[in-house]
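This document opens with one chain alone, in structure tokens, the form predicted on its own.
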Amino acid sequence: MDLFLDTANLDEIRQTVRLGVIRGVTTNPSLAAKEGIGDLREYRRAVQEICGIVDGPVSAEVIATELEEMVRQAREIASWAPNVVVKLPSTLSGFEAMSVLSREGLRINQTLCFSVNQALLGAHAGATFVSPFVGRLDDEGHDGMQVVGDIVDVFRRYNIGTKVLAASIRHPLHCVAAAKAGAHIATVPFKVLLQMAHHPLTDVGVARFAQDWGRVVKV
């Protein structure tokens, strides 16, 4: 399974890449305005300089809900940089779009999607991606993971080429679980991934092995 990383802000990208345990990023209108982002340019320019530091896909999402200025904006949004994926929600403007857009060429990440129909949906419109969104549903007294299970089971049953994407991962069990799950790709919070990386029993053994060394090695 990839990790995609969930933000826009540039600092945990570049730290991120530097791990080099990422293949690409996601990002949303909700993510930009915490960055600032308040326009459509600020965040071409974001994704453009996301886009100069990660090689892998990066996810760019349309702000129109509109079908025909759906479109405009995804083919915009496509020109920004080769490795950019525009986000189109699970709407039927969205699938419309999608329809459109894959015919074109554009590779496109299926966003806020909470059921297997949905996401069929999505892969017949022609999504590369489909981004079902784990803590959301959990938030709603739904199984997240179960809903990601499902998706993956039909895909793989029927040969969809379509990915599926875990997104909206709360904390690092949720990866394990997409993992196990059989998702392509979970894309997680810069926080998620730091607890991703933390043990208590490393940071006890790094402890132990420089006490044990120091007791021995004369300076």
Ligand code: G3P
Second form
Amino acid sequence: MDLFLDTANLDEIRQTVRLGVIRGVTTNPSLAAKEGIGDLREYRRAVQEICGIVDGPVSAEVIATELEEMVRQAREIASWAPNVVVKLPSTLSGFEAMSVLSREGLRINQTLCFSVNQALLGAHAGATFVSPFVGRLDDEGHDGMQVVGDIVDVFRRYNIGTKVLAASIRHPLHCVAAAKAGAHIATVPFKVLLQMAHHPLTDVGVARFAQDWGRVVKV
Ligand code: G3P
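Can you give me the structure for the form predicted together with SN-glycerol-3-phosphate, which would complement the form predicted on its own we have just seen?
Then the entire complex follows, led off by the chain already shown.
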């Protein structure tokens, strides 16, 4: 399972790229707003900077909700950099926009997906990635990871090439579960990535090795 970083924060992206563990980045309007980005021009500048740092796919989301404006914005976003992937929501307008844009060769990340049926529609409309939102399903008392697993199973059964990108990941166990469920990718917040790296026994072990090494008295 590949890892993407779910953020619009450039420092977090630089730091994680240096670690060599992420293959892409996902952003959305909320993550952009968190970085003080409030219009498309600023969003464009930030996404282009991210695309310069990251080799893999960088998802940027349309803000519009009506079909015509959605398609116009998506085309604009796709022109920002060669590795941009356009995020479109799992709505009727979103599916129609996906059909139009996928036929033009745009790569699409179907976002705000909460069911197998939505994922199937997105796949048929030509989405490259589908993003089931695990944490938000859990928040509503559903089993978000079950939805991820079910989408993986259905896509595998019918040889559907759309990649399953587990999103709305809230803690390290979500990553383990997404990998076990067969997700192709999990997009993780920076905080979760740090939590994935950390284990108290590693810290204790490193300290003990250093201590033991220093104990040898040379005569
Ligand atoms: O990748 C989608 C993610 O940014 C949403 O996460 O925690 O707002 O549900 P969250």
